[in-house]
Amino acid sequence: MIEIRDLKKCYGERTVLDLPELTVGDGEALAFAGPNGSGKTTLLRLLAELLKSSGGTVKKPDKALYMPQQSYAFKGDLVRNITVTGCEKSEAKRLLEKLELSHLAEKKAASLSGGELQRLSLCRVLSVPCELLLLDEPTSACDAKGAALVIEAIKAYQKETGCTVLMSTHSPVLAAKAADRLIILNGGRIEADGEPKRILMNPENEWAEHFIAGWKI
């Protein structure tokens, strides 16, 4: 379970996050959606522990894996792009052929396409098992193939691993189809969190009303 009270992040005098309270189930996927600045990233990344807080407490579980929006790709094919976590080669292969990317096992992952390269990202870190997996923006350079395809790849990593899973996103078809929960943050605040079909066709208030209305689906 994750237990967020009084959590704040600032930058001099400006408040990025300020969430007095927070609560996620064991196994429970949740995403996070929002304009740009609204806080999403950085919430993942003080659950990463890769930010340190202004203040408040969280109480998490330890074994977290974390994957940002900017992928990478380290020297080498894509087998040995997985298999840098430890995890076997046949397991990296069974992740490519999931992702669709096994006809491209033996190229260098540095050729690979945006798309690509993020669906490259997603196998290194679903071939470690973990207790919390944090993603932002796990679609956000895939075609809608590609984003189906990751989103089938959440959901079956989760049904294995049990993990709880919090992702940010800009795409309202992974929010509805991935995640059990919707949150829509402004200015770093909870605006709306209920089930995503719900928020989607009926928001709790006028402003989550207005960029749901501009929220291309």
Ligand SMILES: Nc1ncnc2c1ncn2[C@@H]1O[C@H](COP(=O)(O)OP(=O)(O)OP(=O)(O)O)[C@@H](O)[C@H]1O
Given for the second form:
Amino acid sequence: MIEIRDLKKCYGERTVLDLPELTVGDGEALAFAGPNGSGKTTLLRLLAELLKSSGGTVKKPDKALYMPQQSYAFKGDLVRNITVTGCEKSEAKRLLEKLELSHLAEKKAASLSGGELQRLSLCRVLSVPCELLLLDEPTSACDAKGAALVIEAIKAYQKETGCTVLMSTHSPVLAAKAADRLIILNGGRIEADGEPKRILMNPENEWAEHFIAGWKI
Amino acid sequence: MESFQQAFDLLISLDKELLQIIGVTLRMSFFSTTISCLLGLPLGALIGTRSFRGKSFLKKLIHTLMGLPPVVAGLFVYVLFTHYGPFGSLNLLFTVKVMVIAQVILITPIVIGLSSSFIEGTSKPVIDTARGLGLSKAKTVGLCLSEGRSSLLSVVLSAFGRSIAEVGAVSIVGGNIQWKTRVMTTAIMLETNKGKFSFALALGIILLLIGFAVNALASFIVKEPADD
Ligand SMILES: Nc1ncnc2c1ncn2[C@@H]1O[C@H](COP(=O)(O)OP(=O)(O)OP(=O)(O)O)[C@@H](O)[C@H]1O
Ligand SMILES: [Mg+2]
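Given the form predicted on its own above, produce the structure of the same protein in the form predicted in complex with this ligand.
First the chain shown before, then all remaining chains and molecules of the complex.
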């Protein structure tokens, strides 16, 4: 269970995140959407303890993993990029297979394309079990096929470990297919919170409606 | 051309005095570089990966010290270790040890300044990724160092280059004593002053060869495989 109370993050005078109350149940898959700068990364980094809050309390499981918005390639090949976590080589190869990167396994990670690197970054984080998985825009660099692989892998991992998943996204597909709850952030505050399909079809307030409209063709 | 011939002749004749001078030079540079890096790299990593109050002032101070003139460092150490100075009783003046001390004062700021800005520039995504994976502090630092190893190698080599090429400090505190504290650079100075230009140049060529050999050895040890 994650319990957030009065969580705030300020830079100088500016408050970029302000969450009076947010509770996420065990095993839930929650997606955050919202415009650039609405505080998605800030919230995930606070939960990952990569950032100090300006106030408030957070109760959460101990073992949390976080995949940054910007994927990083360590020196060396793809397998080594995954085994830095301490997992077995066979596990690394199984994950590469799953995300259709096996044919590149011996290549340098630095030579990967943006979408390939993002899938590698997901393999790396999924190679360790955890109770809380934090993914910052896990499909932002992927094509439709790649995004589908990512969603499948996240779901399989969640089934296996029973972890809670929090992810940020600009993709309605990810929100609708991988999450069972969607929160829309605006200027660090929650505008809408509920079942993804319901929010996408029928946003509860005017601002969210306007934002969702921007997602449609 | 004559100098090249002379340099070559000197090298193959294995002139006893030359070998001794090369020995002192390498010993001094090895210790100066090692101590400066042992002090400077951890401090550079610390400054490069953390933010704290007074950091920008500290960086300005370090950058100023990076430009410390060798003669000033030499003079400073001379005053400390001279017979009447605070460390006079140690009797270290005009020894290789005190030359190393002077060089460490000169080189450590360079190591701190260069390594902190390299690490500052490269380690943020490494730290984010490693800590996001729940890796230990030690493992995270290890990854930062191995990810930045080629730039850190050039820090170490800059330190070595500064040490082996330096005259001002070592001539003041070392005194250029034959068979004792004479190093390549001070020998070159002496030969130049004596008017033996081509011999001095020959020594210079040998100094460059040593520098090249050390660089080649270093890049062989920290091999950076080419991207395929
Ligand atoms: N170190 C910082 N100093 C000042 N402001 C910052 C800092 N880091 C982030 N911000 C501000 O906080 C706000 C929220 O940023 P955040 O990265 O959480 O947005 P986001 O929702 O993830 O956006 P995106 O969709 O572009 O990834 C932004 O307006 C950003 O400018
Ligand atoms: Mg973001």
